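Only one chain is given next, in structure tokens, and it is the form predicted on its own.
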Amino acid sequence: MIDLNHRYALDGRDLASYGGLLWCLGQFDRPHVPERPVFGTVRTRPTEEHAARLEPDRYMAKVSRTWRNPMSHTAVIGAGMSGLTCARTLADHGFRVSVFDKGRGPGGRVSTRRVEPGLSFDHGAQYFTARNPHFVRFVNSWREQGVVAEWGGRVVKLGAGAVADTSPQPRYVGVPGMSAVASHLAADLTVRRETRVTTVSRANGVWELTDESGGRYGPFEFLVVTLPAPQTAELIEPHPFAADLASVAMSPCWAVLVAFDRRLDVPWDGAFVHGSPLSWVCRNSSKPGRPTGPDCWVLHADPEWSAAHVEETPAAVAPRLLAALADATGVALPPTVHRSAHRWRYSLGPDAADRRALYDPETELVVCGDWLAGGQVEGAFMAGAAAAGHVLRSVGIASGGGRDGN
């Protein structure tokens, strides 16, 4: 009650408002009998009666009015975790936001590949953890809404023929796929899919964008770019940020998606692999909410191996990494019912980076991404939140979470 009062009551944190809350709980009133379910002996007041004592129409007009007219319009390039978090936060604060992404759906590496009924693969981010209190609030909300669930699979380390358990920790996944998180964040946002922005320009205090087909968009007061560092540098050239971003090293990652016709006989569901072309393997079917059927696995190649084979074809990569899986597990692989490969050209950034977002107040340009926040889903989220914070502070609003984290 105190939390709702401080957010929505016109007198806010005024001391008298605490008296009002206590009155609701019966401190200044007599018991009203007979006792009823839920309310007990506390006085009730029908909505119609309460409305007759107030002016609800005036109240709604006051609390729902836009704080700025017209509202600022922000362009967000990239509908991955960072871009969607930024866009979601700004939209929840009343901003007009347009998101542009070259893909067929939002999510970036927080994605799910559905091949056919019964076959799905989280071929990008495999799971995520939550440590930052701000992110934890969102994850708790997503769990309550069924957007994510804790994955209880056994995760081990493989190396030199040995198997060792990893430290226990909560690991979360989207349900029924990792893309569920992106879909949730993107709900009711304006997302222009399959739109590759190739040029950005600023004139007369506003940004305009051009896509590869010559389509033009704008004007935008703010521009937020959430692409990998090399792509961001190319897009915003000759902005001073570009020179620094061009030197940021990002590693590729080959992902193999394979479904076996029967269960692979290993007593674990995910493994960090050492001394192998592989860095990670996972039984995707073990995650909550996944289809039953063939045993679906995702194999991620080691960054060095991926870089050495980055220009090879999926058809050449897949059998090599399947052979590496057999070597790492020492188990004969069952026949496959599906096999494909996907290349993430920009997958891993600097481990030590923790700037989250870069902001230029002269041009109202913001750059962010997981590569500025130590990688991982949580880093991408925090980077997007930081980007939104720069925009909010620029117009005089203290930054905060979106609808799920409040």
Ligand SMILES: Cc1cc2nc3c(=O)[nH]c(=O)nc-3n(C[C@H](O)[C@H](O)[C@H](O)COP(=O)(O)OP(=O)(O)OC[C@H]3O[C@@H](n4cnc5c(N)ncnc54)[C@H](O)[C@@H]3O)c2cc1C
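In this text, the rigid core denotes the largest set of C-alpha atoms whose superposition between the two forms falls within 1.5 Å. Numbering follows the first chain given and starts at 1. Please read these numbers as outputs of a predicted model, since none were measured by experiment. First, how it differs from the form predicted together with the ligand.
- With a cut-off of 2 Å and the rigid core superposed, residue 362 has a Cα displacement that falls short of the cut-off between the two forms.
- A displacement of less than 2 angstroms separates the C-alpha positions of residue 338 between the two forms, with the rigid core held in common.
- For residue 41, a C-alpha deviation of 2 angstroms or more is recorded between the two forms after rigid-core alignment.
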The other form holds:
Amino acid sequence: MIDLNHRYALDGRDLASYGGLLWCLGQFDRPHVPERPVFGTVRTRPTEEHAARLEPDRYMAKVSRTWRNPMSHTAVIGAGMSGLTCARTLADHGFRVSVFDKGRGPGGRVSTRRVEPGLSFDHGAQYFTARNPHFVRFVNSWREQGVVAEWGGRVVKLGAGAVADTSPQPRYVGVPGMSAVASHLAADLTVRRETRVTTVSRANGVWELTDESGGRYGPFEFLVVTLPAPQTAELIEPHPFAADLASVAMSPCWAVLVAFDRRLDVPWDGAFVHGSPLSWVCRNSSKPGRPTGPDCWVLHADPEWSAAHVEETPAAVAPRLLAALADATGVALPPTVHRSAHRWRYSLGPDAADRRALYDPETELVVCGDWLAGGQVEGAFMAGAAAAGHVLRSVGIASGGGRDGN
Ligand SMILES: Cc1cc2nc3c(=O)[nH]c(=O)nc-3n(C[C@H](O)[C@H](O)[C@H](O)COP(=O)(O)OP(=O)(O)OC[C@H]3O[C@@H](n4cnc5c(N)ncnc54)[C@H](O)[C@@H]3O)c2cc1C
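Mind sharing the form predicted together with the ligand? What's above is the form predicted on its own.
Zooming out: every chain and molecule, the one shown earlier first.
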């Protein structure tokens, strides 16, 4: 209910909306039977009767005012988890938001490659966990809407004997692919795809962007940059944030996507691999809602191996990582019906960072990304929420410096 309320501002962004939620849950009234469609057992009251008890005109004037007139226009560069979370939050607060991404669809490192009908692979993030209560609330609502589901695959560690992984955290995946989470966040946002932003500039108190084809966009009161640290540094140079960011190391990762014509004969669905060029292998087809058909696997090379082979071609990398899979599992690989490889130049960043978002009030520039928030999907979400928090506080909508950025 809170997610719906925040998304659609059903009660005009007013604290009274929490009263409405509690009313539905029985805080102020008893259940009224018989149960009716839509209203259930909540007492109904004709609008005229309700209006007579209140001052609707004053209430309308209060809840329908804009925070600023006109509302600020914000540019968000990057439609990964952090950019979309930020854009979604601002749009839900009535901001005009334009999102730019160089990719063909939203998601960034949370993405699904559909090779052909029946063959799809989550080639970036494999699953995610949720620890922060703010994120847990969103994940729960995504679960209820069928956007994500728990993946109950058996995960082991290879290399020190096949030991069952006993992680107590549920593992969530997008359904029918990881990119479902990004599509859900991006729904009804203005996302300009296949637009690589090449310069950002500020003059007369507003930001302007240009893309690689010379297209110009703006003016924007706020600029939120959500790219991996080295790309952010390059884009915002000569802003003082750039110097710090250039030194943030983000390791590459080679991913191999392979479909076998029959099931790979191992008694598990995912494995952290040690002592191998591989760090992770996963039976993509074991995740909920995936197409039935060939046995689809995603293999991730470890950061050192990926760095050492970063400039090689997909055709050179794929057979070597498949050989590493055969070595690590000790089983003969079935014939493949598909194999390809994807290089993530910036895969994982430092896992200890907890700054979430950087904000420069002079220029209304916000920088965020997983690399400022401990990495991972959850970190990216929290970074995006914190970035939106900076913008909201700047216009006076939110107050304080809450750790959750809201
Ligand atoms: C191989 C791999 C495996 C992973 N496994 C997991 C996992 O199992 N669990 C987990 O929780 N996390 C995992 N992660 C990490 C997780 O995917 C990231 O932490 C998270 O998705 C980062 O989101 P983000 O929005 O910060 O960045 P990104 O997703 O990188 O978003 C940045 C966006 O900016 C766009 N962009 C870049 N330059 C420009 C430009 N100049 N103009 C316009 N757009 C631009 C990109 O296209 C991209 O969409 C994995 C990542 C990788 C790569």
